[in-house]
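Here we start with a single chain on its own, the form predicted on its own, put down as structure tokens.
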Amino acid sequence: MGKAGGDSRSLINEQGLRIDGRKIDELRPVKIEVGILRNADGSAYIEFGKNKIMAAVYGPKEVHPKHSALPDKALLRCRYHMSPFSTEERKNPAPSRREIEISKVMREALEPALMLEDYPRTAIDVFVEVLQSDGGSRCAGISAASVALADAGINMRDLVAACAAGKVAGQVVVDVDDIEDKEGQADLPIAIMPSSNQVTLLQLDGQLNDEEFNKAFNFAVQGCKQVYQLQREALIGKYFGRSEVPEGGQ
């Protein structure tokens, strides 16, 4: 579905600042906490701007029904869900088409990072619950789910970090919020495994020319790398009692 691209001139002022005071290449504030749910095998909480999102991981565990088990690897199941109170107007609690689509996208973005072959005939369930939504919740949810999977002790090739860029008022910007998403001309969410520079998610809603696409992609990659640093700091802070990432550490 393409962007409507309404009158968004007021979203970036003459000084080049966006409506919330950010520069075009500046992320919203990001906060990540690890291990906040006692009953989950792994969990994480992320605040990405005004997004507030919880992620919980259960497994590896026995698959039910048994016939859906895979003989050579674990079955990864993801559910992205927006709480009824997460948006300005109360949302129907039943899964929407958008939530079903994002659940699928999330699984495909996380799967390359997981060593599922280490857990044959089991299931790993990932639940992402959006408590408050403000644009970019799929990227924030993927980033939180990746940290929760690491917290659960699932063997991983790397963390998955996600961030979006977009086009607002004719300019390419990073990390679009809800207003920019609704009134902008394009949205480009991506997810990467930063240590190998492998892209695990790339979507485009709207239109960008070649130059705009390249700029948006580079903005989003840089955003992912900033998120990755915060993911690692949160995990190291929980397990080693400090937030600094060692020099040259992975």
Partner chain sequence: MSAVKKTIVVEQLKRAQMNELLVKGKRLDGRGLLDRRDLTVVTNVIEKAEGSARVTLGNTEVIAGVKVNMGTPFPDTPDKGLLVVSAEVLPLASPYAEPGPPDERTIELARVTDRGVRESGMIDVSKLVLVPGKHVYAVFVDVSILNVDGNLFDAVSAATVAAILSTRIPKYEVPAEGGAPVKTDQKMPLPVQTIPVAVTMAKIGEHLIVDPTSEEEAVMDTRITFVSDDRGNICAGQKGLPGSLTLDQVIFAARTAKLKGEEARLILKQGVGSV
Contents of the next structure:
Amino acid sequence: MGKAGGDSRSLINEQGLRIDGRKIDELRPVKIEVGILRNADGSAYIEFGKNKIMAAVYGPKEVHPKHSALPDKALLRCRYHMSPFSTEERKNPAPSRREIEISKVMREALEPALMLEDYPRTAIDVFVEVLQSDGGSRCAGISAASVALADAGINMRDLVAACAAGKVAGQVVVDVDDIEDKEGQADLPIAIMPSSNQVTLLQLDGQLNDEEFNKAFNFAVQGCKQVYQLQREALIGKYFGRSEVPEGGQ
Amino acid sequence: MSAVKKTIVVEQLKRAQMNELLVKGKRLDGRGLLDRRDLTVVTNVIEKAEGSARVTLGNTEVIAGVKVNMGTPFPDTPDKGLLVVSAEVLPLASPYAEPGPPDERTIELARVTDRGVRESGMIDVSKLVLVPGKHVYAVFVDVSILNVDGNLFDAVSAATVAAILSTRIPKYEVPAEGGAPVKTDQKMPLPVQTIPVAVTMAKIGEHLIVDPTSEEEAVMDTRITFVSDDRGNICAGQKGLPGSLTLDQVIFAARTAKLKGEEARLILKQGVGSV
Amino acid sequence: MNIKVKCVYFQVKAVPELKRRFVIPGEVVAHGSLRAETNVMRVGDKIVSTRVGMAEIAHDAVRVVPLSGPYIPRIDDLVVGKVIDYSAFSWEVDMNSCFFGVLPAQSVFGRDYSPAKDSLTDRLAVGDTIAAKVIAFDRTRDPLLSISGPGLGRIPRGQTVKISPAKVPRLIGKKGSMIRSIESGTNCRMLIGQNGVVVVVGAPDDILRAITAVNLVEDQAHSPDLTEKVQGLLGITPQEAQGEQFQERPNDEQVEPSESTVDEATRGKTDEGELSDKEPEE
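In place of the form predicted on its own, output the structure of the form predicted in complex with the partner chain.
Shown next: the complete complex, the earlier chain at its head.
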């Protein structure tokens, strides 16, 4: 994904609004639902702009094959997968190199939040299925997976919230969508543990100078914190009903 | 959350309870033997796909998406468009599902669904040809199973059919000077001729039951699926699993499939907004 | 996290009564020198939740009552499990947990068990449902089960239904009120394993009704008028229910200590631990 720069002036208009009408520091609409899959031990559905993503957690459970079990902690396995109909052109259902890499960084983004040492010799499977993709599906997927893990009742130090920032038409913006990702100059997806302010995922794709990087990083962190509020509301909504949400949101 | 082995071990208790109820014409979830679970159909759930549908059948949940490209016809059918139906039981759908390429059961599922659509003549594939032998529309229906609770055949078939009905494909035109077809801004529906509906029954002991759940499938001796069109024809069928059916049971199953298929067809039509 | 949280909990220390609040993992439950009990961890001077649940602060202790999660075996728990496999020396039991239970042949056949003489399948076959007690577990090995004891062993009839193990106390209700309502409203008998597996015994139609009620409890566990809803479903009038003598205080239901009237073995062993057994000090 080379960031060509190119003629991308039209991505931000004279009023400073982006191609879908957002301000530079505004997220796309986000909707999170918890516990949507009956068979899974924990699950979540997220709509992040045009992204439509399901996350399911199975486990902790016995490991098969048995020799891959770890004696002192749970084995965390992660699969990020895109449905064939999720993209403009039909995607081959076999996992691509991109999906395999995202599965890996996603696992590593979630692992610091999980108290895997509480479940030795077991496995925890996290499945993230992208039913429709827009820019930022890995971030949306991580945010949904973290909610699904909490729904599954696995001991966690913190949730994980993810959001990207980027550079579009020479300006730093938060939450890069599909068009901005393709036409823009940089994409910086990050994930944080919001309560402890630890970064658990960082990727960068494109050129940013010092000042731009700091600004983009800060934008992404702020984006993560907004996502975190929505994660929290979704979890409270499931267990206590929507009416309880504002009370706890501090 | 249970520790999972590769296959379902059904409790003896559940088996006994199920048999006791079946004799009385009832099932574990309170249904009669020939009652289907609630079927819901929502279309156009994936905007990026040319057609899509999300279907629930009780707790079984599937989503189907249609993508349409330009393709090259098979050499032996130069005057027919391409239709490919695939299915995948996503690992998030069940503790027994595993990531990886589809296993033989999933391939059977996709092929039976494909046969129902193809053999019923649901899509007039002869109208999907732009340049015979060279350029035809290729229709891909991919079905992802999101939650497994039995009777994937009927759920996948319903989602496939609903997604096809909701599909609007980009119109291609062959340039006057010849050459490859060019995509236009116009959209058109697929040339649909009939609405096929699959109805699956499980045989447990001597009882035939419509729309089995996972629990019922775990104890069933055999399974039979019939697909019927809206002109009263049976157009595809599949008996699965090692058990057997009596001759009368087969005739009964075919008749039941047509009867029960009518109800489901109505729900499908309502779901895609064509009633 | 912020000043507001701090204020709330200094106030709690000053006025010692049970305070409950919804929390998610990573959220600060309290500050200072309180004792961290279950499902919380200490980070510096903060006590942080590790689960989705209700935070409770009473006296000098903090804990979170989780609202979801797997069953983690504890010694003396009564569990309902399903035999899924056997070897020459033991059965393997699916106990709705992340660990399989192990039931040694010796604990069933006695000390002189010999694989040459005795056949495991004569006693328990794959697919059998058993009531068992957890007699040893330390997370480094699979939990050890026993079926010797009153009320334990193979369950000959009835139907099982699974609920979230975190909702077992809710299904039992305050001093067993919920389970008694369901039992008397459906003419069924119920055995509730701490692992979230429930056995319902009765006539087939009654079992269907009882299971509907159990599923309602599971789906609506957070609802404050759950008892009324269950009684409504089963057509029990409130008068009859009051005859049961225990009237519930809706706000307290979620975190009551669970005691089943069904079997002694379930007594007093839930995620609740000691905290809600104690009365707040004046």
